[in-house]
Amino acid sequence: MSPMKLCVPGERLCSTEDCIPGTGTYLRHGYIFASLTGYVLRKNEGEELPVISVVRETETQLLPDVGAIVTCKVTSINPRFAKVHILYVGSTPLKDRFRGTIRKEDVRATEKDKVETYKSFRPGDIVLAKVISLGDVQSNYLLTTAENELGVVVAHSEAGAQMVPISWCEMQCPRTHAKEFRKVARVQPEYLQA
């Protein structure tokens, strides 16, 4: 199901065997129906089944869209990709948790084959990225940091201090002066207020 299916009140969305009813829906005879006009949203929230809800048009502006610049926090990394939580779309904070993935080949524009994820991001980093494709049922968005403006904007060193960027691929701890590798964003002034 694409994330943007429109529905009307009383429309049957799915069976309770497939989904858990969320906001904007009601249950009847083992089926989940829309209780308002809006967009159908299916999200896994850790339960066995995805939660299905209906959101009004005004609230859908808060869904990350392809091409949107998002601010996210790295939750885990492995050699192939970094997993993130999307916190902001542009400068708008998201109410819901959206997950994203930055694949190794989407970290930077050049020498993609030489990218090492752990030299680009660390868990806890705040990263500016761009949405390249919408999520699947798990609402897992594919993101890229391949432009100069994208990448790590806030990172803390092992000593716990906020690091200072010293080049596009290194940040330095002001406390210990230790350097750590990152895919550093050349931050545009308009993103700094976040």
The other form holds:
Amino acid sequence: MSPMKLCVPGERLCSTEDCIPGTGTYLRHGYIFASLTGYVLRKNEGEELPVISVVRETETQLLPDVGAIVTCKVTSINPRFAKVHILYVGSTPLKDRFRGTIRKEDVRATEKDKVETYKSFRPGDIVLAKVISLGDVQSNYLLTTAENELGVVVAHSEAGAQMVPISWCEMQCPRTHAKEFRKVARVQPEYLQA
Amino acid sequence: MDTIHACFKEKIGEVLLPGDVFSFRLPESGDGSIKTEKIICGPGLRRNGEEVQVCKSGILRHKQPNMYWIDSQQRRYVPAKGESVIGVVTSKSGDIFKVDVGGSEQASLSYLAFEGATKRNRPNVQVGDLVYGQFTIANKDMEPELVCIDSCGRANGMGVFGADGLLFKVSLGLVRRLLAPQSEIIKDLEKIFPFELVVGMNGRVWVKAKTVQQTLIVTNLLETSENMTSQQRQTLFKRVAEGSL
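Same protein, different form: I have the form predicted on its own, so give me the form predicted in complex with its partner chain.
Time for the whole complex; same chain goes first.
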């Protein structure tokens, strides 16, 4: 592969007739300029023109975007919301852990005021959620689990064994046979390992 | 039918330690019929696959028809939902009081959780007051929350109390005995002289009698009745009753 070209903000990369602008670039007077310092990446996306973008590292850093499905781990719960660490965006792992919040009203779509966080999540659960807002400077990503396919996928019982889901709101421990409440995700059959 | 109950029966009334296991070897029955029996494991017992493990040290108790539990001695209180406890207000911040209930965390008590309290009409609670309340949220992952009203909005005996009197700590076993429906200790104490008593499930007891001396007598009697048999207790109470009259 040819060595990647370095660029600095303000450098003119090419004209709009050659490429489509991607991330890290902006359009001015019919030309594409770089807005970040980094490597210039040209990719053929399948449309007529290739997409030109500027990336910090050679491997693309994926940031959670609005509407993206993320996998996160619950770190603490509160009667009003649950705090999580975002581990994966889609199926790519993140190098740093981003912080997210799942508010009580966003846990499920029906009966939002009767939700009890303790019966939906517990610290240590792995949860599939969707990003609804990037948040401002102070706050974290805002996430929601208000869909059938979102919610808890892996949870450990108080005895320490991994629990098996039995309905959309309950999971059972195989060792003590005790049932615990969680907001369980309905995982598509093709993603379940036998 | 008898295999499982027999395993438990021989140990009823004995002291068991955490890690003791009851495993059931179902006999090889030729006719292929295995009768299923249901056993309820109370506090201190836990099911682990095909065996029942003991997780607290204590005496195995049995209640008909099929409930077994471990009667253990403990002084440290662990908050549980629905229990009524005596707490001491330690600070007020914003809309919430912080109350010490003897657990690992302080419980929070909202201003509005008193009878007749509104945003304009704040309850008269100061730092250091005693409150009797119930837990609405109490688990190991969240900070416990207390309220001083029941689900209908009435106080029902809960709230701030205790201008005088004495607050002291006993073990949880004694508190359970005092709160039993026909408690012998209370009945025997009533005969000596009248007094006011508030018992919290976190091991805290508040007593007030007519004079300071009587209050101290009641306190000492309650603290010593923990380790006495009912015989010894009744002789002691009789001596005190005769001496004070």
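As the structure is a prediction and not an experimental result, all values here were calculated from the model. The term rigid core refers to the most C-alpha atoms you can superpose between the two forms while keeping them within 1.5 Å. Residue numbers count along the first chain shown, from 1.
Put the two forms on the same core and the Cα of Gln172 is off by less than 2 Å between the two forms.
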